[in-house]
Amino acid sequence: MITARLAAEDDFDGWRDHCRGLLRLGARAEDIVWQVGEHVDDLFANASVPPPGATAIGVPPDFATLARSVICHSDPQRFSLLYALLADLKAGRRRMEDAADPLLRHLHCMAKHVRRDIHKMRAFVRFRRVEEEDGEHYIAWFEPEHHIVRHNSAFFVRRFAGMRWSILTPQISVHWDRDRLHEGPPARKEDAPTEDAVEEQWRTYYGSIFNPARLKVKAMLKEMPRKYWHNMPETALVPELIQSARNREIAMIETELFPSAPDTLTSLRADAVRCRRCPLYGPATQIVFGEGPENARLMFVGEQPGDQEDLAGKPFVGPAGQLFDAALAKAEIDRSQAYVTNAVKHFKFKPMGKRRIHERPNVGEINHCRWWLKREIELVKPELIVALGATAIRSLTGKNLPVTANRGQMFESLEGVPVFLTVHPSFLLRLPDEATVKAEKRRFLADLQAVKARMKRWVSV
């Protein structure tokens, strides 16, 4: 075994010089042990080191670019993998253009991870000002996944050339004194300041520009993982901003699109006919608004109109509506005394020949239509709302609650009204066999009877 010793984890120049000598010796990748610094990782490695090659070796330009990135990766096998590729390139056994080559694909993936880490450092380093005897000093703490600090320091020199700063990491520290860049030993998180005087102003600014309508939580966490949050003052606001985003979005829509809300169901229904908030109005025949007494004590909220509801302009008149009416009758609930509506007012479907196949509305469509449901609740003032299915409970509470696990439980709407959750009647139409249908119809009837019993208790009080 041959030992090739490098000065640092990101020592590209040292690796390149060793490769020149190793290639002249005809060394194979599996015969080389790459060591960093004076630490010995392999007890069987030979202490002899091949002399660095003084003569440059011709390589494809894209290999040099790839190697400089991969050297910064944290995988200890990176030196050996790059040498194996280099040896095969010189021998003609591989080509840099071969996109299907597994070794090349692996190395390109490593380079991608390094570039991503470089981007994260540039995006999430937050300097905090410290007053020292010789003036202001800006200090930041960062925890890179790979050995990118030296490679990335030139960016910060260009960006912050006029200020004195330090970036502390568990690998290495870099310090800029407005003239030269200095390196220091690894640091601890405790060595960096935790806050400075301007952070409260920054949090105020960040909170004011936060746009709830553009919030994509999964995308945000992908681009800004939680591991970086403790370095960034604005992230203290993120949980609260996420929690309140939907309410703020609804408030924005109300203020900008509907500055004066109708004060009766009749005028609200007339305004809804002109609704163009989302594209669902285009292919639908008409809007299907809620119906029932304006002072109804009980409200039912479904998902959206179906094919027959879209044609008739009334909610729950198709097959699911007929099943719904039958169950209400058995539970001794008078539909004419309840207000019946949907979370989404237009029929969303996919054409299939002459048929229109129901499609579930997405979160954006639910949110756009939420303004109408909110006004229905405010005008009717029900004492109890029954949410029929997942879309209804999402619209009423702002939460994605699985119906099966939460069926029969009580929640609270965004307006503070008690909400009872059960299945949508259309669920019963999709069951596979008659025995299951009968069992689920009994469960649905039991849910409605529980609603009836709750209403009776309120009357007796």
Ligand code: URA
Contents of the next structure:
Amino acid sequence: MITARLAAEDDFDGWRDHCRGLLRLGARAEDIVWQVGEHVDDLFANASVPPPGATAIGVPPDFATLARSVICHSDPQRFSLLYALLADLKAGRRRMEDAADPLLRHLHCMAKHVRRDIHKMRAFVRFRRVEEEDGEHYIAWFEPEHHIVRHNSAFFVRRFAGMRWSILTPQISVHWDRDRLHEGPPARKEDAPTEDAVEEQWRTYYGSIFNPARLKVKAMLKEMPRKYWHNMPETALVPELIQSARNREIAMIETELFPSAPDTLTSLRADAVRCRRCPLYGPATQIVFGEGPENARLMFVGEQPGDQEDLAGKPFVGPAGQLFDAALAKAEIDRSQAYVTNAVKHFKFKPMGKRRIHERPNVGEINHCRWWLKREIELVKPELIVALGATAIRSLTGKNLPVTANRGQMFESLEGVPVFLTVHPSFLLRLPDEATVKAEKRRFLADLQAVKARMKRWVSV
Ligand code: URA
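Same protein, the form predicted together with this ligand this time rather than the form predicted alone?
Then the entire complex follows, led off by the chain already shown.
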């Protein structure tokens, strides 16, 4: 066994010099023990280190690039794996050109992990300001996965040349005094400050650049894994920002696309006729806007107009509408006193021969149409909204609430109006047998009676 001793974990030059000597000796990868620092771990290792060979070895340039990255990997086998590949290249095997070569693929994968770690460090190091006798000092704590700190120092020097800073890590510390870079021993997390006055500014900045319309939670977690969060002040905001993303997205669409909102239902309806927020206006005959008194205390929200509503331009006039009317009459709710509308104002369908088959609106369509519904709610100011089915409750609350598990319960719309959830009347049209239809009609009626009971508690004005 031959021991090849390197000065540091990322000592590429030392590794290269040893390789020159070892190749000259004809050493095989399995005969070499690579040691970092002073201690010797291998009992069988022969401590005589081959003298570094001075003569350069010709290697393909992409090998040199690959090796420089792989050397920074934390896998202790990296020196040996690279040596094995190098020895083969020296022997004339053209392994760098074989994309299926398992060793080459493994090394490329290691290099990729190193590059990713380098990128993470650049993105997630957060300096905290400390006032010291000789001025401001910015200190950051970071836990890299690989031996990338030295490699990355030049980046931080360029980026923060005018600041006095230190990056502390469990591997080494690096300190920049605006003139020279110094290296120090490994640090502990407790050595780094946890909070400073700049923290709040970070959070404000992050909160303001956060674009809810571009939120992709999975991609975000992939890009900013949770293990880095404890070190980054802005991550305290992330759960809240994700939760409120939809409301903020809606608000963004509203203010950017429609800066001034109509202030009567008549002008709102007139504007809606020209709506092009989503492609549903194209195939539909016309918009089907809400209907009812401007001061209605009760509002019903359905899903979207059906075939007949699309032709008539009025909500709930087809088969579901007739069922709805009958149930309202039984519950003694006067439809003419209520405002009846839909979450989505255009009929979405798939043509099938002469028929137009209803298609459920997707979240994007619901969100785009939410602007109209919100304005209807703001102008009518109902005291109670009845959500008919899943699309309505999604639009009203921004949440996907399963209807069967939540029917008969109260929620709150994004505007703060109480919302009672029940099934959509068309659900009653799709039931398999007469007995189930009867039972479900009774349940729907019971829900509407619960609504009526609430209305009776309203103080007349
Ligand atoms: N279904 C709805 O949700 N709304 C209508 O207007 C008609 C059927």
